[in-house]
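Have a look below at one chain only, the form predicted alone, in structure tokens format.
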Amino acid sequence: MITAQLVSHPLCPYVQRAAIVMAEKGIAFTRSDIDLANKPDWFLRLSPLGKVPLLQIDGQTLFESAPIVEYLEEIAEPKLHPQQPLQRAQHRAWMEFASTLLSDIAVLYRATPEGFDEAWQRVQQRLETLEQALGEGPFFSGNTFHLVDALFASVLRYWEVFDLLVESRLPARLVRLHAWRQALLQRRSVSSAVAPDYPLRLRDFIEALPGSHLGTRLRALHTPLSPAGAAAPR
């Protein structure tokens, strides 16, 4: 039986990828969070890039989420990549797109008021492109949950907080994207990849960013979040 340890941070979307894949494959794992602002020496010795996730398995350590999830795909069932080579390659290309979108989102939540509109326009363009790539659902390419779905789940989770503000809500016209997001968030592997207080932590993190337009707007908002991410009843 495979057992593993995942070194993580509570808000890291790349950690969520590994957690979702291990849950889908029934791989038992423990999880330990570190403070990325004060990285322990043992962690820096194991992570050449100083990033999470780290996966410790069979006495070995893997770093970077892409090779981690590909390794997990190789060693355990069920297979989450499509069997057909061309479709598998297409999914891998969209997985790269997910990483690019995550980078754009990081720029967005750090953007100053002067830079926000440009950052939001770039994210919306990515979302429009993604909408066009989706089929009838419920998942990226039909009824089967694939590795590409695991990666986008951590991307779309940001709207648990972004949807609180008019200027950063997931556009209503992206109908397929909304449906896909709901299907992903309702899946057990996805919901269990973060703690129940994830939306609260994410909001606190954004609010604390110096100069952030979204942080300033969230601080001014008087709608509290419940641990599940919904606005608390008034």
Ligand SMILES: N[C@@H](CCC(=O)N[C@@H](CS)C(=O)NCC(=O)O)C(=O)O
The other form holds:
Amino acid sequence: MITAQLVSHPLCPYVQRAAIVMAEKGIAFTRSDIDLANKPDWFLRLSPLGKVPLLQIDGQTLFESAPIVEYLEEIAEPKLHPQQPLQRAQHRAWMEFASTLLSDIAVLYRATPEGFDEAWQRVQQRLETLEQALGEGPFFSGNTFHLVDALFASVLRYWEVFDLLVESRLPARLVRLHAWRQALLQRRSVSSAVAPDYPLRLRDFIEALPGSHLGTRLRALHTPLSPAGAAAPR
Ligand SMILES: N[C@@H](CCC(=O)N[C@@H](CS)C(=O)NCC(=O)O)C(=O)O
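Form predicted alone done; form predicted in complex with the ligand now:
Below, the chain from earlier opens the complete complex, with every other chain and molecule after it.
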């Protein structure tokens, strides 16, 4: 029986990749969150890039989410990559697209009012491209949940907060993307990859970003944060 330890942060989309894949494969794991603003020495010793996730397994430490999920894919059933090599390569290419979109999303939520439109255009273009790549659903390649679905689940989860604002809403015309997002978020492995307070935490995180247009707009939607930084109930 494999047991793994995931070194994590509650909001990190790359951590979610590993958590989703382990849940899909029935790999038992424990999870420990670290404060990325104040990284512990033991973490810095183990993480060459100073980033989460780390996966501690079999007395070894792995870093970087892509090799981590590929490793999990090799050691445990059910297989989440397509069997056919060409389709597998195509899925890997879209997994790379998911990482690029995550970087664009980070630019978006940090964008100042002056930079927001350009950042949103970029994200929208990526979403349009993704819409064109989707088939009939419910998942990326039909009825089977693949590794590529696990990676986009943590991308599309951002709209739990972005959808609160008209300027960052998932465009209604992207109907396949909407249906895919629903199917992903309903999946048990996906819902269990974050704590129930994930949307609140994400919202608090964005609201606290200095100069962020989305942060300012989100703050204007509700009562201010408590002095301790905890979100007021809403
Ligand atoms: N390429 C990395 C990205 C991981 C990443 O950016 N993690 C963020 C949190 S979501 C992090 O640890 N940031 C801390 C830092 O950069 O100092 C992966 O796929 O694992």
